[in-house]
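Just one chain is shown here, as structure tokens, and it is the form predicted on its own.
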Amino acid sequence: MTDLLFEIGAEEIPASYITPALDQMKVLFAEGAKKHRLEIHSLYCTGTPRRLTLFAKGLPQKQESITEEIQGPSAAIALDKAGNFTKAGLGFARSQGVEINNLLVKKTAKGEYCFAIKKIAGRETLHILPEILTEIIKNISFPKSMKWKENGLFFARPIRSLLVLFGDKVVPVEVNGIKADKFAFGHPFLSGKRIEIPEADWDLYKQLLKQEKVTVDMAERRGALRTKITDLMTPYGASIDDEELLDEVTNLVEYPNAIECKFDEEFLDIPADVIETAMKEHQRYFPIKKSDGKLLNKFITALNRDESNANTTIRGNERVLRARLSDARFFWKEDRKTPLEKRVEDLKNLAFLAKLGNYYDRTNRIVDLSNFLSHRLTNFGTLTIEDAALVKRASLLCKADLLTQMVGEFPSLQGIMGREYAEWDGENPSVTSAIAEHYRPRFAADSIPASKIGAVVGLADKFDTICSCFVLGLIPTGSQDPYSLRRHAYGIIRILEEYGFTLELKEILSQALSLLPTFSERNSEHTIREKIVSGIKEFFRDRLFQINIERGCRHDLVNAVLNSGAGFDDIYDFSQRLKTLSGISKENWWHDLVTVVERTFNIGKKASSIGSVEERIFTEPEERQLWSVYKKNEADIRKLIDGKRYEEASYEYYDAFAKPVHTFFDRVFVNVEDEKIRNNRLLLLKEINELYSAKIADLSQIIIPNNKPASD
């Protein structure tokens, strides 16, 4: 077994390019692989901004030789009557390149068949890596990629040098004019030297690399770097708070290092949102923080050389940053001389979306949505009338910050900046802090509003958006979503399922696409809505299972409570369905409950969908007494159901059903002649089946282990 050792050396490579880059290396070299029969002992990757590495162990010199079988024309037509072949035979023969001793005759499901039997020897895998690797390169995607030489070949950044080394051969590959060879270059800075590499040993390439001021290996360099960035917070009682920016360095340097560097104390009154800002995104910058939270006026920048020229580096990181806090410093100044108020009037000239408006109109909507929602949470005692006014409140100023130079400078403030101007303009706390925490949850990890009326005018903000969308079309494909309407349902889901908020869907997204002009200009648009909101509630039905489901419900679960006859339309009432079926089916009574509710479904399905069940046609004592049971049960279940004790009503309904279901249907023949008597069977046992799944979940759908789903 050999090794490989493939390098692609190239012009300084963008931090977030990489690690995407070195997945698709790994998948693509993985594919190749195994469509050459070439067996892998295990593959890694890994990179820096100016190469990306594949390194491969244990590959087989040379493929494994296969025999192959290929049909050719039937026995009748390649052999005449005496077993000769044919010109059809033969021409066959020579069609594959065999000799006529390699034919052979085999019986099919179809007849008898003329074979060519093709033993294909085992390429040098030397041989096949040229294809494979060259694959590779052609094939890495890249969010923008350069062309250059004018032959074809894009790629993040103009590549200059290939290193390929399979043992100690080098690789014939080549692209652009660049031979692979047995070379490595340094750090261009501290070394510049180029490093020959005598075979594939991945850690005596390490090894080299390193001496030359490379740390190659990005796992490696990340923990070098946290130890560093570490080292010099410690001091302050602080430490690294942001992982994903730490990601993003490693892939900045190739020697770790890092410096702390400082501001003038002065900027300190700027809000600290604003200074943390400034530094991560537009500098990669990490803020110092005391261990209770309070900015210092000292940070640390990542360093991709040795401190021999620091000052210099400290010098022209603390210049930079200073004219980046001026800036906003003069914007925070300006911007509060306006008050957010008598912003919302000027949002008429911020577009929205076209066909809908402006920003101006986009918060009437929010303002109309979150008055809609305040007034179904208040009925239900799930908001005070004194939050309700916050809410209004609130939602009016929600969008006002957009128009600040702040925002413009720096839009992952917008919301953060109209807290804070919010603040200097005297407006409740309640209002300032629904302003800033009604865009959340930003991303997957972000928590939901902290308050109710920031989670009642996020609510209206995401509906909003989610319903602009789909009436023009611009709805999620695949992995396409430019609006993020998949974050907005998720933050939707989640703020209905922690608060307990007792909403119904269709009824908002009905509201929602009322206000939209599209349809309040016309009232004979019910059926082009109705329509629309089909279609939202399919996203969200899709959403709920993709979300549970990631969460690690399983998918039979899920599918039985999302076709329940309660469905999903109260989404907090359909997680606490699935969080009780997911409960209870560890119970040791669990398959008896599935399995009353599976039997009266498949047949209860059959019944006409008009009638009710005639006592005075029963004719045997076993469905007498099945109605008796259900008559005596049916009212305290369904109070449990009411009262949302999804649990207990669900052991009631095993504790009353099991016995006599199962005596019912081994004594009772249901599907007799006379038409009355089987109808009336039919919708007793429809009656007991949608007792439970009408309100809590089609157990039809659950698969029980060994055995297809129940429906079946």
Second form
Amino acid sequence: MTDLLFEIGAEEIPASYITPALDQMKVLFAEGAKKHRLEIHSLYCTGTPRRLTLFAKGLPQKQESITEEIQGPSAAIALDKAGNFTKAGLGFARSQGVEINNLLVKKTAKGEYCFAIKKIAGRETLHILPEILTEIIKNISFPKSMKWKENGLFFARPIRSLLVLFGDKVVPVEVNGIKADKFAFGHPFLSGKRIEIPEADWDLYKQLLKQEKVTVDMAERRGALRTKITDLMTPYGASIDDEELLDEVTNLVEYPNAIECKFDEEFLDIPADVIETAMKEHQRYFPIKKSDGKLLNKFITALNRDESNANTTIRGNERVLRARLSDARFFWKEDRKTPLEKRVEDLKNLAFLAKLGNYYDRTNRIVDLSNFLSHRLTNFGTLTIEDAALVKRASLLCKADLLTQMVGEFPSLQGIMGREYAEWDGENPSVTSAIAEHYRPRFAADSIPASKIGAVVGLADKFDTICSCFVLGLIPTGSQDPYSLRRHAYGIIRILEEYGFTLELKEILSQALSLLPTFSERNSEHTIREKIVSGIKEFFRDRLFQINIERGCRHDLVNAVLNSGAGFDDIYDFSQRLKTLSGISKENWWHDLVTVVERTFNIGKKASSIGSVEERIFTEPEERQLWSVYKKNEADIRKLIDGKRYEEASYEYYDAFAKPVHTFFDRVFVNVEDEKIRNNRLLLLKEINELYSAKIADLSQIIIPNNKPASD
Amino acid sequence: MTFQEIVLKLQNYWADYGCVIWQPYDIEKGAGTFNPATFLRALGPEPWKCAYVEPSRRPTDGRYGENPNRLQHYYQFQVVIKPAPDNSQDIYLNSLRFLGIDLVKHDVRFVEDDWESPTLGATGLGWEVWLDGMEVTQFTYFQQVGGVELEPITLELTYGLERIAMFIQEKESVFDLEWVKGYTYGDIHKQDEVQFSTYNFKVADTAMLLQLFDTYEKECQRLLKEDLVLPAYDYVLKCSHAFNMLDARGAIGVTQRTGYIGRVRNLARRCAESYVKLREALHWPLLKGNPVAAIHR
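Let's compare: the form predicted on its own is above, so bring in the form predicted together with its partner chain.
Next comes the full complex, and the chain you just saw is listed first.
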């Protein structure tokens, strides 16, 4: 057993590329080893901005030898009657490079055939590794790759060294003119040395690099930075609140360290969000916030070196931040000279999507759609008239900050600057927070708008984006979703669920689409719009399915609710029904409930759709009994359903029908000759089935515990 | 070290490396990349080593001389080397050491930068080089210029001279930099900043600029037809500057912006293609009879 140490030495690789590249290295090596029949004991990948390292433990010296059987001509052709090989048989042996005594006749499904038995001796691992490792270098993919030599390889940044040791032997890899050797580079500034690594020994490699000021292990570097930064923050009652920034900074340095800097207190009159963005976005500084969230005039920057001469570094970083904050203050001053309301008209200069005009048009659509949603929600009493007026104002101003200088400089402050400037203009506080909130959720773990006002504007904004893209045919496919429509749909779903807004999807989509310019002939406009609506509805169906699966819901439950008569047009109601089913699927009466729906579905679907149950046609007491149970309970169950009391409705349905349906199927033969009697029975079963599956969930799609679909 | 000493030192360092010490090109431009010594010479297989100071104009960055870090006119020190040497980073870092910057005492970082010039149809990958958090150089391996894939690759180093000087002289404001004993950067350039900021933002005649843009574009197209690629390229620069001026005046809407940038890029692309043809017709003179492959070593 021998270990392998493989280090790709490169010029600084972008921080965000490193972890994905290491993951790929691991997979590519495992695949390569498997393909070449090399067993590995363990595999570890780690790295810094200047090196991607793989350590494989316990490789064999040689591949296992194997025996291959290659099928040749049939026995009838390869052998003569005396059992000797014919010319054809001998020719086969020659073509395979084996002696006659390695030919064999074997029975197969198609008769007897001649086989060549080939022994393939295992190759030396040392000779196989160059193939595997070269493939790794060629196949790691990066978001952006570059060329640095003629006719050469593409990689994130130029590769400048390859350290490849198998035991104490250098593996002869050569890529893009770089020959493997047993040297790694130390820290470029603190060491500058080429270090000889005597053998593939992980601890030794780590230790030798550490002597040359490189902490090669990413987890160790991250830990060291966390400790250092936490130590600096603790005296202020602050703590690290941005793990992603810590991840990023970990991959910007080889020698993890951090120092505290400060800035003039006078800058604290700029909005805190602006200061934080100026620190984080370009400079990757950690702001220091007291436990109450208040920003201090201090920050921490990671260092790629020790503290000696830290003063010059501190001064340098402070100077840089001062310049950025001076600029921010200039924008803060200039931008406030024009009230937000006046900026709305300027949005004509900001293009939206090709053909769909500009942000001024878009603002008007968001205003109209917000208004439409407000109307619906005030009808239900979810929103007050006063709220609706605030929605109107917020929707008008929600995009007005896009052409401010501050948002031009820091695009991630969109919405937030809108809030700040609106506050300055003296807008109602509900309006100002709605402007900031309407972009939420901006990512999966983000919160939704904290106010109803922000939620309604957010819905209008998201629906307009989705509809605009669908009209232009910019529909997400596979991994391609350039306009983040999935995130927008996710936002809509969460807002509807968490606010309990009762709205009809189809109606909103039709409204949103009617606000968009049309590109089709007048007479085909209606059909085209219908098509787009159903396309978007399908998109929402996929999203609802995906989101609920990710939340851990059962596939069959989600499908049962999606495919019920009530469907998902009212997304909040959909979620309520799904939640109810997830709950009762753990009850002991669940199985019987499913059985009622399933059995009535299987047979009821044969009923002709016209006509209704007629009592006088009944012949058997069990069917009369079932009908009277239906008549007795139907109204109650419908009332519970209308009141959205789905759990009670389900129980009552089960309680009423489980026994009589069972008895019915035991005693009554449905498919009798007499068409009238037969159809009457089918209609009865259909009524019972639809009482549940049209309104709550189509339980015939439920897979019961013995892993068998209930409807089979 | 004074501002002008920094320039002189960099010139000496790169002259010793074997660079042609070029001079600024005499047409307004946004960056040293626009100089034909970079844009055109990066094309084709001929080896090229060149360094020069480039006065650069970015009308939108004007702040009336009130911001200590932003200028509408500033200086770059530009180095281009083709093919990019294997020890690119080392020779660059040595130039900083040559300026007396002790790299052990400062925090040096190579921070990811995907460089792109939409007007020039040029892209490259590399870094911003930071000294104690301040970006002092753009370090780029060109991949494409004028829409043409490069082979071999050109290395471009763009030093921000004011930034480096502020770093070395530890000054808070660009205007306080010592240009030479007795003169500050402000003495020499502050008035320009006030005057040009006013002109760029408020006074420039947009109707004239719009007309000039069209005129320059036509002239460029006409010269390309006459196979006069070098004069044609001058008009790409003129178009680009007219566009920058219009941008500063806020005379171009966001939608139109893309259109104007596309028009300049189109001219730049055609110049790049013509230049490659021109040099090829001359049998790549700078290869000096060496086969292309030999030069690539």
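Treat the numbers as computed from the prediction; the structure is a model and nothing was measured. Numbering follows the first chain given and starts at 1. Only the largest set of C-alpha atoms that superpose within 1.5 Å between the two forms is called the rigid core.
_Could you check, with the core superposed, whether the Cα atom of Thr663 shifts 2 Å or more between these two forms?_
Not so; Thr663 is displaced by less than 2 Å.
*Rigid core fit then Pro49 CA moved by 2 Å or more between these two forms*: Stays below the 2 Å threshold, so no.
*Taking the rigid core as the frame, does Leu59 move its C-alpha by 2 Å or more between these two forms?*
Indeed, Leu59 is displaced by 2 Å or more.
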